[in-house]
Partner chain sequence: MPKILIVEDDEKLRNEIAVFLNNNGYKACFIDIFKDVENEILKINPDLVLLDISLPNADGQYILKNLRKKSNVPVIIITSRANELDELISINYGADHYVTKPFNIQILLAKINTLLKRSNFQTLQDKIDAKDFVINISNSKVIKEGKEIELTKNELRILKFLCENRNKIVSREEIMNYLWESENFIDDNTLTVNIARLRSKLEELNLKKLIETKRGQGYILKCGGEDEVY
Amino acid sequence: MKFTSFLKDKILQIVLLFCALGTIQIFLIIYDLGIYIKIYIPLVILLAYFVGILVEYYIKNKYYKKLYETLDKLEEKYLVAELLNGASFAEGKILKDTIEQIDKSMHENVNKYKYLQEDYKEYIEMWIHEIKIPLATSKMIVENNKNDITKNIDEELEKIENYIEQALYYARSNTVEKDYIIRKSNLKDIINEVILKNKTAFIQEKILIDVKDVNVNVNTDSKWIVFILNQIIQNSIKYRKKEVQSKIEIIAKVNKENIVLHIKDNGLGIKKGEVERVFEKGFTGTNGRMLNKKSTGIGLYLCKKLCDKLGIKIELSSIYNCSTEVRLVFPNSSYINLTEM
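Three-dimensional structure of the chain by itself (the form predicted on its own):
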């Protein structure tokens, strides 16, 4: 708080003070008093008033300075109400009480919307689990009645299954910490599960899978990594080149501080100006708009969001009309207590 700003707030009091001193001086002139008394009385009043102003400024400036310093240190500014000390002056007490009331109201409002969000999330999860039953029944009927028509139906059912899974993980993405268990997981087992999920597409589209050096353990939740890898693989399938032999290479490289899983394809690639935006929510890029108009732009966004929650770094590089490579970087965390499963 600047002293000049403080004085501006006191301008009315200062004007009234000088008016009062003028009146006092008139009375002192009427009475035959010594010159020193006439000077002494106004000076004492002025000195007492300005000393009082200086003391008031010191107390208030110290309090507000502490308030600003506390705010600067806090990432969540709303916590200032809990850290702010009581003030010794009336305005400070009013300010603290006001902030506490606002903080209380904010928490009540947040809790209300949090409850609504949780309720909606529970409904979505329940709906997803319920819809899986008729979906599984449909797939069973298709399996027992194989022909050209049911083959096409099966392809569409697999797409529906993927969208349902995507919706489930999207609903859970804000509460990952409640749903995952970090443990030692084998990348080979995870990759085999993802390949199994997409075996029909690999066979029908004649896509080659080259898997190397993946028999290594990483500290993660296998269920979430299966979903992330599945999204990456499905993008490779979706944006393949139809005029050449499609190929997906998966290789793990063990470093001192981390393990990097590389997933590389020889598909359409991504334009240079779009690479840095692929993890944005809803971004589909040129390929999504031109070749796959129903693309939602949610897959890689979800991958990035889940990776951040799991402490995994995800990177993407691409050469347009040539290849795309996604890298998952698993840190060798020494501080995590792992359970052998």
Given for the second form:
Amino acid sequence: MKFTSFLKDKILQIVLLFCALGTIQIFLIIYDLGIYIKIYIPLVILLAYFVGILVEYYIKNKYYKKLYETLDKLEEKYLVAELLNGASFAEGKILKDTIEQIDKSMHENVNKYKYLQEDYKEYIEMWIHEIKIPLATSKMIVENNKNDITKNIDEELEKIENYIEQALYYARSNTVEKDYIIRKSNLKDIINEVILKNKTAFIQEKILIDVKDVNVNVNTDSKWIVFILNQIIQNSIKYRKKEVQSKIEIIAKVNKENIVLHIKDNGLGIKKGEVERVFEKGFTGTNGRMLNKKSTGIGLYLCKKLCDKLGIKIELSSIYNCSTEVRLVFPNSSYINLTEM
Amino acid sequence: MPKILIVEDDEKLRNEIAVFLNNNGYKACFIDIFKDVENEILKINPDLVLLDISLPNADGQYILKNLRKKSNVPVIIITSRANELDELISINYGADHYVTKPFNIQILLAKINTLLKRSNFQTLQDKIDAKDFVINISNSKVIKEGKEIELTKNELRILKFLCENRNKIVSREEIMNYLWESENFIDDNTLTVNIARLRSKLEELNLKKLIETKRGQGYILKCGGEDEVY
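Okay, that one was the form predicted on its own. Can I see the form predicted in complex with its partner chain too?
Up next: the whole complex, starting with the chain shown before.
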């Protein structure tokens, strides 16, 4: 609180004070009292007044300054009421009380949406469990009645399965609570699972796959990584170059402080200005919009979000019209080692 | 024939799995009242159990926990709950595998095969007799009239697959699919090389023109023998 703005608030008091002093002076002149009294009385009154407002300024300034400092330090500013000391003056008390009441009502409101979201997520999870049963049955029917028609249906069923998975992880990515278990998982097993998931595309489109040095363990939730890798691999399949022999290389490099999994393809690549935006929600880019690719802009966005939750770094670099490489960096932190199961 | 018990409440899915298992050399059976499941299982005494977690009036993990007190029968959990926690609990309670719906049935079949083999059930054919020659799977050899020749893993698998589908045209895609299922991600060229090498090895045993190429369709292995399992 600036002293000038504080004084500005007191302007009426000051004007009135000087009016009063003027009136007193008139009386003093009428009764013709001594010069000392004429000076002494207004001086005492002025002094008393200004000492009074100086003290007031000191107290209020100290209080509000502390409030601003606390606000600056806080990341979640709505918590300021908890850290605010009781004020010795009425306005401060009103302020604290107001903030507390606002906080309370805001919390109630936020909680309402939290519960709604939690509820919705539970519904989605349940729905996904339910839908998987008819999906499994359909796949079994296809398996028991193999012909060209059911083979086509099977391919469509696989697409449905992927969309369902995406919905499940989208719901999971939006919750605050921990939804995963970190334990020792073998990268090779995870990668094999993902390759098998996309077996049909790989074989039909004659895409080469080169997996190297992946027999290493990382501490993570393998189900989540299967999902993330699947999104990345599906992008590589989707955005491959028709005119060259498509190839996907997967290689793990063990460093001192981390393990980096590289997934590199020789596909369409991403334009220079667009690389930074691939993890944004709904970003489709030049490749997504042309070529009839039906890009949703959700896949990589979800990958990033899930990686953030798992404490994995995800990076993407690309040379346009040449290659794209995604790197997953698994940290070797001692904390994660402790939670190993 | 090994008996496999399906504990699954969805009737259609259960029937389809049963059809598939019956087609693949197993005897499938199921229960449709989910009361006192673990005693039902003990009464039926199967060689392997496929167990769902969410059952009406019962919980698969609880059933498994109780079952393990009395029996060591191999159990594969089949569920739509795709999370690590349920998997961890199931494995801790003594499940041998945890498979999530919708599952790849070929992989499930492979898991069933190996589990039964481990529990000393000779379901996996150790030797395939194709009249003209015998394939010994356990030591990866082809034997003809006392002469034998060693095959690589890929060659063995290709020959086995062709034998299983003998006198039928098998497309390259089908062969690759089969190899990929056992996590052997070979490409088109490797397959060509493998087949060529397999042919020349078979020729050494005087088995000429055993594998014929059908242009644009695939391969066919022609021989007269019936499967005989030792």
